[in-house]
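Just the one chain here, laid out as structure tokens, in the form predicted alone.
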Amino acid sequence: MIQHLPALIIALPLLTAFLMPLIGRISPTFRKLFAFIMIFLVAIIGILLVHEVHSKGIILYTFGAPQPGETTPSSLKIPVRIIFEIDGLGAFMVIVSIILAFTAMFYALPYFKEERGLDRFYALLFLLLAGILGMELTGDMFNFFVFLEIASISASALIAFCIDRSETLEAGIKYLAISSIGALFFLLSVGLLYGEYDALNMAMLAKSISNTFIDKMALILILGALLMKAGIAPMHMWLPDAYAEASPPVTLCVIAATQASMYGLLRMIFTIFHPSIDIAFLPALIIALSLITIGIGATMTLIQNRLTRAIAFAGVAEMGYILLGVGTAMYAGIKGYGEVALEGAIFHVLNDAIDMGLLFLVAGSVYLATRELDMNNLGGLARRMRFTAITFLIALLASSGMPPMNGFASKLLIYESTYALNPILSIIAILASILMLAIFVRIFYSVFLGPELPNLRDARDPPVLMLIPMLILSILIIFLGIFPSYAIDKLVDPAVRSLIDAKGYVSAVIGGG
């Protein structure tokens, strides 16, 4: 069983979205109670799955066979069959993304009282989770774009699941058509690495790939593609309208796949490019990228009226100094600081998933308490929903890179860093998080103190199912914030090495173990 977890935690995902229709007909409470088993179960193997690779190292996965070798023709050695190649970069991942899927799927259950059309609803979750573990897992290059229009379709459907309200339908349909831009562009790089090297496998393609100008067109191509994906200024606008419109548990999976793509740049620069091509602009291009992504996400939080839209154009600002770390480290090579920017964008994939969930989930118990997320409407709720302002409390500071928080460990790396390649760049990062953390201090007063608005005079924290992924979520921003140290050892330096190391990835799957 222990052999056979990467598949796993991809079927069992697939067989409850296919399930789930069948499993709604029975009774709501079973559907219920399915999802929350088959969630749990997903978390289970992707626990054990990350111990595994911690313990063996690179894990490879071929389906239909023991070993990739053993698919092979004798005079060839390459995998040619679907394989998965899991190392340090997606262990790390899977985590992240088990700990927003589980949060939400917990949140979920006693959010959407409505039964209508609800086993269609767990069935794209599902869905939606299978593709983020695809992306993670895959090691070849077609795979990734089919587990990528896997997640890009189900979460398009997902933002516009809510379809009496015009806005979620226009924000899954932007999603929609944002993403599928950015399938064709991945699309046709793959199709031009295959015409030039014959292979789809990313450890094959990275011992190819030598610095043509088809590998250049091709890596732009990706870069624009996975750019696009993750919410990057200026391909950003699909990210404000699917976050804030979608409901709380559906954008905690999108920020998980936004994640992924984030995951898939990395994957993509460092592993399968980084070592033989050579573009002198593209550090300095991506630099740019994320200072733009993080000014345009800070000054765009501070006009917002509406909650949600606060908190989504925060988290345009969070993907720009993962960016900025990258970056970073491009620039740099990785070795001395570029090693540690390095390390501060793969922790802060970590914190600004668990930062964002937190703050969509605290708006998502404003707005079933009070039925608004009009900041003008608001006011006064800390008195009658005491644990929902702490908890923002907390999410604000972490999310605003403010100590003892998780957000302060990862951003301090990044300032590190940036201020050993230029000190202007630390400055305009560190600035940014001063307005930031002022504007969340702006919309924690407007929410939850002042004056109390008679209207919300009913207003409660929600229920106790609901509270417990919100303090999950809190225990693991104060966690992460006083121990730092022990999320970087376990999961963060070893996804650096597995980056660092492209050498040894080649030669794991192209040996065959």
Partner chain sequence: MLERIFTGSGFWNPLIWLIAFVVSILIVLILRSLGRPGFKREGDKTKPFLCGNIKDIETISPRSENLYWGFRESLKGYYKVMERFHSGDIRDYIFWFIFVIVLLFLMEVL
Contents of the next structure:
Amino acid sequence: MIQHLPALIIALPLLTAFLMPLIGRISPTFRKLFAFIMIFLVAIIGILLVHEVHSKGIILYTFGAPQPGETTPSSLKIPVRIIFEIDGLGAFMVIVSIILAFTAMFYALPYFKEERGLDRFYALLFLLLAGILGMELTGDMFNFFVFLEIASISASALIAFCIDRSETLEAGIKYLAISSIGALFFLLSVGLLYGEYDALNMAMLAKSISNTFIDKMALILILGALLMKAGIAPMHMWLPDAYAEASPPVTLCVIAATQASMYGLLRMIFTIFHPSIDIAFLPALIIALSLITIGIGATMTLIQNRLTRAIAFAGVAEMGYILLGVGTAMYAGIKGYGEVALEGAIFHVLNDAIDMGLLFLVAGSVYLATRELDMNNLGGLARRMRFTAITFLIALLASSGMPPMNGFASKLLIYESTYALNPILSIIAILASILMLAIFVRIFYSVFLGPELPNLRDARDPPVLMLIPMLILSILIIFLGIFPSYAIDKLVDPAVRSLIDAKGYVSAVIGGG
Amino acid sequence: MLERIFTGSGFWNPLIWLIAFVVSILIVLILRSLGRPGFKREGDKTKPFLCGNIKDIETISPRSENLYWGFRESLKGYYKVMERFHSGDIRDYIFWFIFVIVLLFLMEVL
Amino acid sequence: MIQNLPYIAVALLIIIGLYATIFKKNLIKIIMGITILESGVNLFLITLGYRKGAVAPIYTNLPEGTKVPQSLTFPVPQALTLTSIVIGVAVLALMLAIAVQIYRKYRTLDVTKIRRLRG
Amino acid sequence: MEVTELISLITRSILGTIVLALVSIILGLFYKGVDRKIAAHMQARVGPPIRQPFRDVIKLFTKENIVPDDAIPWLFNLSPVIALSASIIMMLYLPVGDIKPMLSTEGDLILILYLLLIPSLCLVIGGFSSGSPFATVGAQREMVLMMSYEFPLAIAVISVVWRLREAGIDVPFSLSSIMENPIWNNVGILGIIGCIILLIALVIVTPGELSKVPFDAPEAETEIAGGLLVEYSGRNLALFYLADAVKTLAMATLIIAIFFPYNLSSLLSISGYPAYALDFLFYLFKLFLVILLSVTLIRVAVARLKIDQLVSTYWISVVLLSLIGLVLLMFDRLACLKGWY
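Follow the form predicted alone with the form predicted in complex with its partner chain, if you could.
Everything in the complex follows now, all chains and molecules, and the chain you saw is the first one.
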């Protein structure tokens, strides 16, 4: 049982997704129960898997022939198989995705009441979860592409799910078009690499890649596609559309998909391409892109009038922080301040996911209570929705990185490492946090404070079942804020070590040193 | 678990910070309790400090889009460019994606 | 030269696809552009898998005198292409479905008019 | 971390908070009085006695504490409490006199930058939650002000820290290492010019940080009737008043810690308790100088700026100024590396 965890964690959501339409025929209550039990099981399997990785090291799970020669003639030394390879970073990302998916599912169950087609909704949500987890676990380039596409297709279907509003459709097709083009470029570069090395396995590729022109092209295509999927400026425009127009549970899962693309970026850069490929301008360019992302995200959020869109632009800036840490680590190598920067970046992946998730859940509660997302028509909700206001206050402090919330710890790591490379980097990072603080305070005022509006007098806190996921995320924010060293020791450091030890990743598959 | 974070250039220990913060909040609360609590509800004391004949306050309090006017005003030029950049046109989304890839490609080749 | 022809076709298809996605105003044409782009990538994968004079690795039905494994093609690129085609169909179907819905809401398929999400 | 160390840290933080709360409130009010007296003399007035701020606070404590109808009461009352306590704990991380910061190993300069934000943030949230249009206008202006001055402030602080790191100082963000290694001793002539420029930028940032004239658009009595404080009265207002006093002290101490960490005792080679006393007196003198320069002089000499002028002042003029300082520091490092001096 234990050794099949990596397969189960993908198979279970897939199975649930395809069972959903059948289950839905029995009764809607049973469907909810089933969805809840399944997400709970996935979460338990995920935690067991992470525990397994932390106690035993890299897990290798083979679909197909474990040894070369079992399916092909013995003279042909190519194993026909797909492997899942889970190291510290993969385990970390599994935790992030599971937190988001679990809270999203929890929130979705009471959020949708009269909406039609909920079978398909849950089916797509589980499919999206399978796609995200697959991206994080797989050790195979083509497999990564397939899971990337599964995630994109189900995510865009989910974004466009509420077809009553025209904006959701627009956001859905934009997301689908741009991510399918991105995925095609990814596939093209997988083709390039396969043509050159006859290998699709990440470890095999990592071993054989050299500094040729084709490899550089492949790296560039992959980087472009994954940077786009991670919402890095100037390719970030899909992100506010998608985040803002999707319903909050979907947004949470799309955040997880974005973070999974960031994981892909880390994996490609540090494990596969890092030591062998030498593109001199690349780290500087990545840092420049991250600064542009931070700047655009933080300034654009100030002029938004739609609640979710303002939060989404702040999410763009947060992705910029992560990439800033990654870029610094690329520039300086994963040692000294580069290692601290990478630590900060990876820690920020978790913090960003939780903070943004909570913000969108709050926005969802506000929408549910008022059916309004335009901040000009909102106001004075703190009297009637006290719990929501307090959770928003927590999320506000966390995502603008005020002490003692979790955002401060990871941003501190980023500030105090990037300045060593160039002081301007951390100056811009600090400035952008203040801008983000400003937008969140503005949101707080225009939604929760001020005189009470007459048409919003019957706004209420959402039902208890929806408060629980918000409570879970708030508690996580405060816990990670007060005991950041716990999270760093237990989760972030294994992830960073697995990136430092790229040889370990390779030798777990191929053997030898 | 109770360790401070050491970044190589600085420290951060949230627990100690929290203890100090709680203590100082207690001090401030003690200080605050020295003051006169509450107030007599009479006249227009609790109405907002405004002049003129104002019926309902929610019509005159600034709405969300009026906030940070000074900031937007002084960065007008920047925001004009940015609004044109975020055109919402799906082709621009694809164009910028291709642009970055071509830029990377050209920087590598040249 | 002649063996490079498929690669030239790949490049052309990709460029045509990108051209359509960037410069065409009609949403359907943009979707067509994405499909052409995808065909280009698929053709690239197929071309990679081609080996002159080699046969498919179906052991029960090999021609006389085939050297195993030297003159067998390893069928991975074909498998990749098949997967990619399936995914492409799903993407295409979903995009067209959304396009139909968009037409119902906006009464147009001109992408310069389908931009309520901006700024 | 060992248990004994943890316990000593906890006791230090508890005792330190209690002591510093008293010291900083008294000092803050004292310097507020000094500031008012000197400003009055500059304007050819007699001015109130130096103990006037104490009287003001005591008077405010006896007044009614009115909560308006449109306010959100829990936030309205919570904001001044958080503002004052955040100002107080800032002092725990800053060196007072020659004494190392109480919690020098538990927090650094970035923390101070963020803690400096909290009192202003509380003002903003308190203003917003009071539900008055004047307060709302004032509060959003305060937020704009925060966005504006944070840019030059970050440049000044990060540049100095970066230069210290390049000079080979360990843990350059820690206040105790900044105090032990004055920036002036670690740079060449270009760096000294750069540091002077950064100091000037920081001095211009200070009145903004404390929302004093010419950067007092958030409060602007003449146009928005006291702005974000318009609905506050009684003990809540007194707490904000105290928070302002303590924050002034903290900001001045920050400037002293970064740019004037010198002490008389080492110069005169005195040790023991007399040294502490002497250094504390000298610290008081430095505080006086910094507050005189960055608060009193500027606020008497200049008129209030409009809110968009204020943004462009900080984001263009002061940022350019401090960037020049940063570039000079960078050149200085280059020169030191190449041995041009």
